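Here's a solo chain for you in structure tokens, the form predicted alone.
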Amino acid sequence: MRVPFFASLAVAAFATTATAQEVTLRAVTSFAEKTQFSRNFERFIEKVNADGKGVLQINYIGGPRAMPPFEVGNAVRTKVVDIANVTGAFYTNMMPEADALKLIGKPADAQRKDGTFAFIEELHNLKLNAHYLARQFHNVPFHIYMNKKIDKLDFTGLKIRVTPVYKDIVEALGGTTVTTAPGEVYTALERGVVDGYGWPVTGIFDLGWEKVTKFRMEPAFYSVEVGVLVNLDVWKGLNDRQKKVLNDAALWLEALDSENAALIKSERDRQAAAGIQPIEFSAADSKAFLAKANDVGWASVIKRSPENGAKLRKLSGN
């Protein structure tokens, strides 16, 4: 069903002049519609659309149900698609780099005041033939779900489900790794094909995996990165008009972050209302986990790219 869409997609050569002045984009997320790491961009959508009038608007094509989550990197490289909503652990193959962005959890306008941003940009021009126009969610950590209760800090003979930003942590501690697409948690977890997956700890409820997760374990580490993701030929064809639409919108959507605190809260005590029990260690070893989670995390990106991450780590300042 996915090749006449795609065809369909590429005719399209979806930046359309709707008239003189007003141009449309056509954007797809990663992430299911209306879900967590959906619905801000949803939300810059409709502003870009208000603010934009005459000038830029963005048609929404939806989430996984029309483009695989790890295509969207590569749709936005060749152009299938305009702009996206999409964590850089879903192009890691096209830019090993990328893997680095879970490692920095300063604040986006930290990032653009210290040349963090700017070089994230390069990167993403060279590698992927992308504008980073927006980082979103810098200060939501990750978690290992969980439905057997461990003692220690020891994956040995556990399936866990991963994307790039888990794996390397899992199989440091021991555990098999199962890359697979959100969608296809629920059933992997059903069945027993996993024992746990790597998530934020926001966002299981709108997915369902409450239903079938028992354990969350602590601490929480690195940071989730969703990045807004402009195709460069798309952006420098762009006037500075609709430039600036999309401009105000990406520093309005990056201050949306402040709404994070209250909403990680909120999700644990729902989490601990629906029977999911913390799995806790002791200051030392927690401690001891997150030193090892930087430094496999790093010691990853640097042995794919060993000039570019040696430098995102300096600007990481960890």
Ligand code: 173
Given for the second form:
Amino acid sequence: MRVPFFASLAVAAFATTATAQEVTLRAVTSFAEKTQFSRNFERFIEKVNADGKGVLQINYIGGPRAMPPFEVGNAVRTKVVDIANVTGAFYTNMMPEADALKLIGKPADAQRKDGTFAFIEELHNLKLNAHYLARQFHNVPFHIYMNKKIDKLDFTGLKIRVTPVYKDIVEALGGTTVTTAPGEVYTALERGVVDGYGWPVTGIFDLGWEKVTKFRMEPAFYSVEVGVLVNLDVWKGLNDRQKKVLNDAALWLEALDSENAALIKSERDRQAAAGIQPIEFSAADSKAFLAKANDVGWASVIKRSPENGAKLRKLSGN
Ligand code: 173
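Provide the structure of the form predicted in complex with the ligand, given the form predicted alone shown above.
Every chain and every other molecule in the complex is listed next, the one we just looked at coming first.
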């Protein structure tokens, strides 16, 4: 098809003007596309692309098929991508303090008011060359899922799939740990390479794990953290209108956490219907487990980063 000469020039001129004002950011997520911990980020992208017409757009590259989860933090740092949906647990190699984010369960708006967010921002600026745009899932806790029934809080002889989120508590209980990305959990369970795995209360159905899971250990512990990170140079290069599109969408994204309580209830019901049985301990043992999880979590962060770790602990109130 041939386009008349003047018409094509006009289109080209318009396109140039539009690009001069509109910026497009390349985005990745560290969780599988369309699954629990990517979905709200995908909704965020839709909102940005609707609100940001002519101002700022996001080009969604995708998830682990495009980039291994443990490389996403570094890809933000080096500007291989501009914006990412990623949990701190996946970049503790560059920023040990990111392991503390699971220990800070306050709502994002409270963290924005009491200085917690500002300090987390400062650490991301320094260590990851990133702007910490948003914090999601503060009200979603983790569990250890098991294929062997245990009758006391002792993991001796058990091999558990972990990330930095669960490593210290699993080891404190005597378990052996194997660190893997989420994409390897199904096969590890299917082959019996592990006896259990750490994961949030929601999301096990996304990758079919209910087929290879027998038990969910109670109580739930810690607080999921999935952040939205923007490369700091990219962030500083945006104008006020562009920043506003992202800031408004970030607050909207954080407010989606109000959906989590209902979601958790329905996922627990769905797990029960799939035959996944809870492993429960006495109130005293549960309390001791939670205290231990909190203590070993903080000790581990503070050992790697004494000053910042202590400051984060103080801000957390835990
Ligand atoms: O288990 C994990 O892969 C993990 O660390 C995590 C963190 C946040 C949300 C979901 C999983």
